[in-house]
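Starting off, we have a lone chain in the form predicted alone, written out as structure tokens.
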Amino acid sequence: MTAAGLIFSNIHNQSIPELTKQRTMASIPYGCRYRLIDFALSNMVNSNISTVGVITHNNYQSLMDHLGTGKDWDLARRSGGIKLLPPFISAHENRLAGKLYENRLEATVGAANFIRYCSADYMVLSDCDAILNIDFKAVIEDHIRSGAFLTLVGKRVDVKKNPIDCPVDILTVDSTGRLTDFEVAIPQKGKPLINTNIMVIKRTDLLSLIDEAIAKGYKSFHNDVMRHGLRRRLFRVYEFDGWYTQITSLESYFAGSMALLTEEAQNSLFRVEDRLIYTKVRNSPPTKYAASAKVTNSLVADGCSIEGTVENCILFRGVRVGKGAVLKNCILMQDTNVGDRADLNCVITDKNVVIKDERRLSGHETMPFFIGKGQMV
């Protein structure tokens, strides 16, 4: 039994326009040194999936820079490895839309040649908005054992503890795990079973689905494939029980990042034996902590220089915190420079931001203050 992976890098760009203005969803920085695609890629590599296609749409320069040849994920291979799949990679590639894809089904049709020639038995399809550490081998085994046409990975989320601020697939299953119904809505209460947008399907079944979509002019994966297929095909849900967060907005990005400061998230994501999370390696010098520095409950990447107070923060590579500066509940991306005696609370900065001396900036957990790439305050 062999499997190949297919990652959708742009599907949810509109969810967080602040951070996808100059990059794809897949290349959004997360957790000090990672990009969102690192979790999907690492989950596949850890499950012995060595052929991975990454579907792109536009604005994917930063994604190419990050992935390179794929060597950091052991995907720089003569056979298989990582394949970037830009739109219109060949003259007949997107026969369903005839233009840049606009949804999941059109993107899948555009990747038909990769799917057809990868020679794997099963395909694992994943978006980049879900942060989790999952064993795909267990999902594939469950899919084979059940005889399902399509297996979705679902997660029960406590809405009171982890509010969801945009419509998601709320799944209904029977006692055997069969998907009986679903609705697209914003969960309001309880612990609904939501779709993580991770799927497993037999490669030949996926190809037949693509041919059917082209022949019948299907436009939507939800309405034309899932909704119409519920009665005539076995759709199954595999329930994931580990730590999980989904990036659906700037607010959820802030909450999902702050959650990394908890031991539960760190243990579930980064301390699972044989399932490490890989990323592009950079040889930066160690972080320098001055005698005046005070750092508590924070994640700090290498290459930083800290002279002030940092509390409950996430600092990416090359961040400088000036003397007397106070940072609380902040996410500062690569090469942000915070001046002396600045006071920041609930602030997110993109790369290469400069905050001058004695500036006071504050947001709230439900509405963090965001500063765009390369700006000066």
The other form holds:
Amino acid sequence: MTAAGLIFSNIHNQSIPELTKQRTMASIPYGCRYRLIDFALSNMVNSNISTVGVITHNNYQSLMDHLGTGKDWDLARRSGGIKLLPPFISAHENRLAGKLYENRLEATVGAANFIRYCSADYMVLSDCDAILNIDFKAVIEDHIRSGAFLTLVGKRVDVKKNPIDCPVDILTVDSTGRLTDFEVAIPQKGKPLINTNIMVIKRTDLLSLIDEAIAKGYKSFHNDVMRHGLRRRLFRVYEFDGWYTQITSLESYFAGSMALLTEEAQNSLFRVEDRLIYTKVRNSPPTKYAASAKVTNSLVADGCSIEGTVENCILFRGVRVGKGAVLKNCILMQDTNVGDRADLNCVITDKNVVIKDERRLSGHETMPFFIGKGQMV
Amino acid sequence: MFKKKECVAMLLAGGQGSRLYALTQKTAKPAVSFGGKYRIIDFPLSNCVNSGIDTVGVLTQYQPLQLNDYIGNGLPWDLDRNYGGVKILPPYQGHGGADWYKGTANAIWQNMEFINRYDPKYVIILSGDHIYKMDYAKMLAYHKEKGADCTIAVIEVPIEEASRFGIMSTREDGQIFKFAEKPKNPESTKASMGIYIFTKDVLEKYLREDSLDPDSSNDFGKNVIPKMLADGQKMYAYPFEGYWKDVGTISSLWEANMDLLGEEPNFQLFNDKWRIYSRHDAEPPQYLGKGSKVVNSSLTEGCEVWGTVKNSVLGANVYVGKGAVVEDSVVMSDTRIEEGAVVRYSILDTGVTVGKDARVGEDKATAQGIAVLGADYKVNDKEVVPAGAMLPKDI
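Shown: the form predicted alone; wanted: the form predicted together with its partner chain:
Below, the chain from earlier opens the complete complex, with every other chain and molecule after it.
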């Protein structure tokens, strides 16, 4: 049994425009030193998947820069490895002429050649908005055992802890785990079972699905493939029970990042034996804490220089915190420079932001204050 | 078909580093950890690649397993090249028999074939026991400009320390007229840094002669350099200014780590233009828990701190439990310091465990020496390890 991966790097871009203006969903920085795609990629690599196609749509330069040859995930291979799949825009007269794909189904159709020519038995499809450490081997085994046509990974999400503020698939299953119905909605209360958009399907089944989609002029994965297939095919839901967070907006990015400050999140995301999360190596020096530093309950990447007070924060690589500065509940991305005596609360800065001495900025947990890439305040 | 390389580097990494005792019982000195996420050999290797030297032979002999594993194909230093790159050169069995590397000069002589494959004009000889950042390209330019046969990098040392080094006496233009290995009464303060650039043909000639001399101890400092000087070869001293430290002893290794700390550190690693590369595992970011206190210290990936860390350098994946104190210490990767334990003025190698409420070392102000715990050493709960201890004992 072999498997190959297929990652959708741009789907959900529109849900977090602040961070995807100049990058893909896949290359959103997360957790001090990672990009969202690192979780999907590492999960695949840790599950013995060594052929991974990454479907891109637009502004994917930062993603290409991050992935490089794939060597940081051990995916620089002669056979297989990482394959970037930019949109296939035909110059000839046909239905794809001069037009980018518009949804998941069209994106998959565009990757048909990749799927056709990789030799794996099974395909694992994943988006980049879900953060989890999952063993796909177990999902694939479950898929084979159940004889399902398609297995979706579902997760019961506590809406209070991980507020989801854009429509997702809320799944209904019977006692055997068969998907009986689903609705696309914003979950309001309780612990609904939602679709993580991670799917396992036999490669040949995916190819026939693609042929069917083209022949019958299907437009949408949800309406045409899933809705119509519910009765005639076995769609199964594999319930994931580990730590999970989904990024659906800037607010949920904030909440999903702050959730990393718990031991539970760190242990089940980062400290799982034989299932490390890999990322691009930057070779930053270790982080320096000055004599005046006061840092508590914070996650800090390498390459930082801290002279001030930092509480409940996520600091990315190369962040500098000046003397007397006080940071609370902040997420500061790569190379953010905070001046002396600045006072920040619930602030998210993108890369290379400069905050001058004595600036006072504050957002709120439900509405973090966001400062875009390279801005100076 | 091979192309030519202008300059090939030969890195002497076979030394045992016996003065590091417990730290080198299972590994060669160049593979000893430094500064949290580095090994000593990262410095010459990074210097090479930053200086545009992409062909490096690493001569190994003593406990090479970790070193071989660490260097691998050279990928972290960008030295995984189609042509050139980093190559491990262990002693080997040849046509005329097998031999260990008998001295620094003999090690290079035994690998003349490796050097000649690249047909270089120059050879730079480096050692794996110094911490420094240096642009070898500038030294090579100096060597060419002087039309030298051999150029030796020198650094100014205080006169009272000069008798620990190889000391060069030079003319105004830098030409060396006298060389004294560890002189009792030093005549100059220009100390050899153990970095040599040779014009290859001259090097080959002298190494051949040295190999035929039964009385020679086959060492650059003791035999080859004095011989070349006596023969009137053009030898120049290249003055280096900047941080350079021999980390061959416990105290100098501790000092060099401490040189990374402070507001204006003696040795600055934060420099994007001269990055030091290293191989490291994928570790999560460092986490400083509620109630932790970390001051004047350097921490790296995977650390988890709930206690107090002061004036210390921590490697990857170090755990400091609640109420534990680490002060004036160097703690290498994968070490656990459990709740309530106190570690002062110590060097802890990789994989050490310090049990709950244990005591290692003493306050730096009063301690008689640095306490050293070798790799994977276990200190039991409430056990006391005195200042200056070297454990395990049988080394």
